[in-house]
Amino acid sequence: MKIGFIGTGIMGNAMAGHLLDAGHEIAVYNRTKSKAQNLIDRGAKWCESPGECSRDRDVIITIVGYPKDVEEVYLGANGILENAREGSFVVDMTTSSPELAQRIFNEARNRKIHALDAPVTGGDTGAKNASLTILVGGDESDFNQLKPIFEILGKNIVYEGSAGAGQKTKAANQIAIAGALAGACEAFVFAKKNGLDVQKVFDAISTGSAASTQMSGIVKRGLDGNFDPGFMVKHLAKDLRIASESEIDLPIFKLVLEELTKLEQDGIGSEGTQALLKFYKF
């Protein structure tokens, strides 16, 4: 297929890379041509506007920042929308706004235009590994058409429902991560502060009911003094700020969302979410 490819940063350009690897004609565009430099070299084709990656593809893929970043690529002026030839299928895999989701849809199909989201969870490994979950929203029949193409990027792949509830989805999941991320660092900011050996104490309970992903997958890179980021603590802070806008009084990712934007105000946004660690001092 002849895939437009919008967004290739930590996890984009992985997967873009998935898709080039299994034989589609890939164009790529991001703000910043040198982070899309390796795809060009594999012979991806370069393009100077998200409108010029649109034009005459089947399939146009995003996983861009923030909302606003989205909207601008699918809404603006010489964005997907005005580009994308009718009957193609645009998917954006950006974790964003149920809201603007289903605008998206339904502009997409006042153009006879086919729209999902998509949003994938599995940051960083999962999209080098090519195990993220993917989490679809749009008709289901669109969904079925495109599996193919999420297949070669992810394993866990699950139709939710109508337009938005793919993001509404990831917003559920991203509200999990924040309770799990924040209880395995206060497990071992307790253990370092009553004297405990904190390897003999992640020895003890990662693999117990304790456990989680979160624990040995990233709040462990902290403990050794890994801040890299697989996933950065602004856009976890991003992703909870969109479920927030919900009615609904869930009290425990709130908190943890006043944390990482302290850490936010603090300078380190950009370190991965194992960076929860330094709110409490650790």
The other form holds:
Protein chains: 2
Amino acid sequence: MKIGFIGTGIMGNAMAGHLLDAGHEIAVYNRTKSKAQNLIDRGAKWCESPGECSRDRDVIITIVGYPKDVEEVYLGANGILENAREGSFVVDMTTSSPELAQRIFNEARNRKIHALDAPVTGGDTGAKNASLTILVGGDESDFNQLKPIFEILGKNIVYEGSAGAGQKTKAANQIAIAGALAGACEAFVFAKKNGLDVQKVFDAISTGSAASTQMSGIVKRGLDGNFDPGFMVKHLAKDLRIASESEIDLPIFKLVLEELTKLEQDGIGSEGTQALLKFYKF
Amino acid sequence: MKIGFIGTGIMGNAMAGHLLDAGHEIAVYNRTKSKAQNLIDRGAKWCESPGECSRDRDVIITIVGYPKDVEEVYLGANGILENAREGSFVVDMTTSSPELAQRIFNEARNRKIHALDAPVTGGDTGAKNASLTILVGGDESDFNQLKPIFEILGKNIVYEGSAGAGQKTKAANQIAIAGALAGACEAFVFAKKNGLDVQKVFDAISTGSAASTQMSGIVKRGLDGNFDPGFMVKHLAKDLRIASESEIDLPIFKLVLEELTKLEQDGIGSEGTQALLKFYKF
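Starting from the form predicted on its own, produce the coordinates for the form predicted in complex with another copy of the chain.
After this comes the whole thing, all chains and molecules, with the earlier chain placed first.
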């Protein structure tokens, strides 16, 4: 298929590479061209704008930064929807807002374009290994048609419901992460401030009832003194801000969001989420 | 060895059974005798008091309800420390307070008795399958001497440090549970109130970055409409109250404790911890 791919950061670059490997004809656009150079070298066609990257394509995939970026590439002047042809598919894989996904879906439908929201979990490792979980909202028939594409990028591919349902599911995932992350951080802060050996505590509690991907995969790095980002504080904060736009009163994740916001204000928003340990002066 | 075993509830009963299977000579005491009957039928000697159960024993193991019960059986009139012989070992496997563990340790040492605090994680399943995690505080030489006994009861056996360190580690474990449990509950409440199919959301988020034992092992039961206890609301609340006696400011688990306390006040303290879903009117 002729695929336009917009957003070749760490995630998008790996994903576009898999589509190339699978034999698809790829056009790419990214704000910073150098981040797409490896794909261009492998035969992807460079485009100067999202609009150019959308013309005469069967599928246009986006994975950009923030909801405002999604809005701009889809709905802005010379954006995707102005340029995509009738009958084409547009798939936003950015973690973005459910309401924006619904707006894009409606606007696309007016233009006879099929829109899906399909955010992912699994991070850079999942993108590299093509083992992402993909959470899809939109029309189920559109989902079924694009499933072979999703299967190139991920392993656990779930149709969640109508437009926005993929984004809502991603928000639920980030809410669960917030609790598990904070619980693990508080546990090791409690241990350290009580004079325990945090490594021995990790050995004891990381495999049983308190076990979580956040504890073993993320917080453990912080215990070892490594605050490099697997997933940045500012990105989890962004995702939780999207979730907090919902009216539903959920105090735990909102409190975690306040803590992450404080870390951003302290200038460590680009550290990994294990930096939540630092909120408690670990 | 001659072992006194005090507290034959769901956990203790299974544990005492393993010690019998391993060929040890067991004396048992429990407030409600009927709950020890199966052990008596298998050859355990019934005792009428904790004191009687402690006399002339090599090791006395306790797993009772609340810290006040621990205090009573160890330090009360005709209790364990009054009756245990010099050179014997006493091991409290109840989840109890670090300060009380230290008091018992000091009082025992004055009487030339070796005391360990050794709370467990893994629940009734872990007790039945002898796969408990055992978190041990006290003198390391005492730990080493009793390790063969612990190995009959559990799989992951970790020496955490001086008296009280086992209890502090268990508190850390419960703090991590609180966050993971609340995160998973909030995630599915968010999903349901946003009109998603919670089973499809579970399929999508339970194996990746949001994965936790709490989500898959506990909260899933609530999603299926099952609020039977694996671990009761009132017991997690008890454990978090012990943890909250520490001065360290950890807001997330304390907020979860407030929510669990509300559930107790609502009369559902004996439901499983997945009933935290009900706090949010799931």
